[in-house]
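Next up is one chain by itself, shown in structure tokens, the form predicted alone.
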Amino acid sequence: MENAFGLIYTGDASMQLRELTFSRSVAAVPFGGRYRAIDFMLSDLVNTGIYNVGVIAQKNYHSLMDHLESGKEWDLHRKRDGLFVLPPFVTHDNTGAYRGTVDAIRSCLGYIRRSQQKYVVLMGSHTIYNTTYNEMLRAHIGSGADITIMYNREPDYDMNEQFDDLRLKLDEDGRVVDLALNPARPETELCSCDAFVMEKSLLEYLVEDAFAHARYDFMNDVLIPHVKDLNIRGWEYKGYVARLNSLNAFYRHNMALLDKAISRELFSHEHPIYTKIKDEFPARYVGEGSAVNSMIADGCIIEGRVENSILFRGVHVAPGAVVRNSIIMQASDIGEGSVLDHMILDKAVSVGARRTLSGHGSYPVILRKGSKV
């Protein structure tokens, strides 16, 4: 795997995630109590043995850069290769505002050409899973494919979760014969996991060719037009996949972690998920404080009752407060006697005493970062 490097595009900002991406990119969205979405992409690459990783940033990337720092937590602070954050910059050819994935990749062709590896694993930042790319790379090389797309089976379809929903149709040999992006009625349950393997030289050619013809979207303007003339193949991933393509999906996939089978699969001991470490005391339960079927991160102080919820670092639940079926992010404070049900609280939200806030399982209510109620 020393002959491959990773390239993660973090420029997408799904409007369907609403307040979650108001001040951060999708890659920096918190997930699972103490992680960010990009932790899974970086950990998958490192667990594969890939130690040259470029992260293309576009906007709202300050939170992302603060989280990544030098890449130490992922063993990517190295003299050779390592982690490279590639923010936009203004030149004669580049205005600093990317018109699409192709434009973003073209802006960092210098990094791509300097990379010594032959193959590139190109990834988005809103699809979460836990795997390694060893088998996918071997299958790609063995089949002689030009491009290999990782996919999984998604039999259930929701019109409200159409965000880069790339559907694949394969022939008997596993070759892609058709691609459809955000179809109204998908003809197949094979859905891209937003991970692509190809030779570095092919990526350079496709990007330069698309840019020369004023085409800026990788899926619409590169993959779909070349289905017939390129050998594009699919590689199936059979594990759990969480797509952060809507607020409901974000809520549903976080709450799914309360299922031990899903939690064990996504946070496998065999393939650990690494994240930025913060030295905080373990969660403390004071007085009548209790938690049932919940994930409680370190630094939390629980004086009330927590049920079926996920609490990030440093959350305080005051005496008499009840938190049910909710996601409470870092440094939020729930006032005495307040009741929260089906809520998503972004970082540093303060809920006063004796407040009642409630959403629904199909429509959780979200409070923006730093809000006070």
The other form holds:
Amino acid sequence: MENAFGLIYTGDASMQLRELTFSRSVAAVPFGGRYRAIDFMLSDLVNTGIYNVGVIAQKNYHSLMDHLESGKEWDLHRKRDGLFVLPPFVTHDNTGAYRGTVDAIRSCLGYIRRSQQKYVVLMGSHTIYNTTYNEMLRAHIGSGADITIMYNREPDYDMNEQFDDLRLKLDEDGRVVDLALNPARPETELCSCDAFVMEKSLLEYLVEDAFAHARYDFMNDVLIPHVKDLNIRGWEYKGYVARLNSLNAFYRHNMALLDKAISRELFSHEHPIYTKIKDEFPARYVGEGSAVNSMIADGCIIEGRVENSILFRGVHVAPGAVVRNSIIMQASDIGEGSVLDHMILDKAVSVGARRTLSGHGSYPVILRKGSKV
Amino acid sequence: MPKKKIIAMLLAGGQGSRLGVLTKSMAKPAVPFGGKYRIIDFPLSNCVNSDIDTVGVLTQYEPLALNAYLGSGQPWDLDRMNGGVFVLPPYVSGSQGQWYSGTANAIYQNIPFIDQYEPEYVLILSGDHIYKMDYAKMLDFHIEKKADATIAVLTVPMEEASRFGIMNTDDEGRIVEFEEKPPVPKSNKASMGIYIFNWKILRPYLVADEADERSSHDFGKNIIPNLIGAGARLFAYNFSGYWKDVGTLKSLWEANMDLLGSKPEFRIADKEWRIYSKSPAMPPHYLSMDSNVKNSVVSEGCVVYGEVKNSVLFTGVHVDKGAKIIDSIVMPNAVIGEGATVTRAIIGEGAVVKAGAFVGAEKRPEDGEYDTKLTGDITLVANTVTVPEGKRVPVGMIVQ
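Mind giving me the form predicted together with the partner chain, seeing as the form predicted alone was just shown?
Everything in the complex follows now, all chains and molecules, and the chain you saw is the first one.
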């Protein structure tokens, strides 16, 4: 057990995720055949030994609540601590709509105060990786830092996908000397992984202080102005990081799972990723049905051909249908003889017989949840 | 404790010795089935889907795997405030203690457990069968017939009837005679080992049977004939649908094969009647560019680089390049090495078939004589065993 609790902010959706986040928060975006983004944050915390987790819900949080339930799938259904979903609420000094991360954190100061752990791991919900925070916590305590930011190296970063892109400049000691949010020309390849460790008392102070000065954004209004007077340090994460900051990135990071090394890292045996169980029968290959270089979840029935694709739970590919380079979400149905290439099908999309749908590697086409073609 | 209308008692103590080394370190109900399930998932899911929320699981033989698997009962929604799943091993009371000496004795020893709930009815199940059944309908039938006991029966082909316990009934469905494996059967209604009793009626029979030193304390041999002899109202409840005793290696293999094809003999994927199981938290399976998977069931966590035909791969199975798996079932976390071949075989949990090995190879004179009584033409590699590189394992052999 670590002397820390987790606080996950789920309101951080990039507009460039387009239809994916029309009806859900980025935390609830499906990823990797059977998961949602938040499964990684929750599993990382639980695998660290952190069993007190607050999830700040903002808008469109119905599908998130539906997914989390009591938290039992992550072993967070506890008498002491456990999972706390913190939806927005209206009080005399709170309108229920947050003006920014500071506002959102401030609205759950009650939860933060009641939490008995000394440290907090504050996280966003669009940055996916598989790690534990034990080492980072040790480093934070050992260095005497006020705030420790987890970062990784992002040399080839697509500026068109820029979202919450916090760049760090460090001195030789690992202390942050400059922070830049969404810079036009990044001067460093060190990029925040959206995870911050600090004492909870400092978080309480910073949030109250920013709010009192009508500042509402955690990065712009809290971190950046305090670079000089607080000891902010960086902690490098060397593993694979998937930032869901655009539809293209979403497509690319899902497809990256077809790379054995990457999928081994994100789904390591020691640190399993937990998710809601659906009790589907295993996937069935029937008749001439076949698949290559693909990731296919339980409940799928494959009667056609699948290549270089990710199929979520309960997808049906009818005889003669071909699915290539595509991401097909839960319970979608591809009709007989249809051909799909570079497509993203959101949940429960139904494609009739003999349709041809095609996007391009540089611009995958998405069909909204429940669409019928 | 609040009263229950009905509770279930699941007899899970059987060794399942005909499953050979597969049950060396686990009771038969814990044996994996159908890619991601274990045999006990079927009666447990049937209970939950039939609105039975209190299940006693009677264990005796190698209970560790089963206990660990059941846990709090959460995967089956049986972690309840009032009721739930209970593991009931034999215990010592005062200076006395004994193993469960028969099916009836096992229930007898747990009379205090049942009495807590003051149930009107007790459903007795075994953990040996694969089937989907609505016990609530059977209970409706039991109540409608004003029966003292109801036994679920399956119509079997007449020529096979002498392998089963056979119920001879009158026109109304009332059981007039029970014959265990009759040489010349009078009927083809075979007992499925599923009973509903009025608890008030069964209880004194269990007590009396326990006192009878000549009794073998068995439901089929003692309790049922005694009830019939005393003129009790016993009815046969006809079940139609898939039901398979997976007590032999051959039947276990066949029942897994029944899951294949576009219209499988047994359809587990049923949204109205889900079969629940404990999830191992693994990612979706991955088929590589060179893989060739046809007509098979593949579970989460599998990674396939080779060829898989007409087979069932359980969770976390690894099939290396050039390996061939045909007409086989490969249990959780087994590894099939590069270029290895597996045909008509059962590969146990965590077993490793090293590169170039051939499991289920044609028998040659130099293989000598070995016992195939349990296996027939199925080849078996026991749990966690390693088949060395390039090793030939001929048809029907057991590697342990």
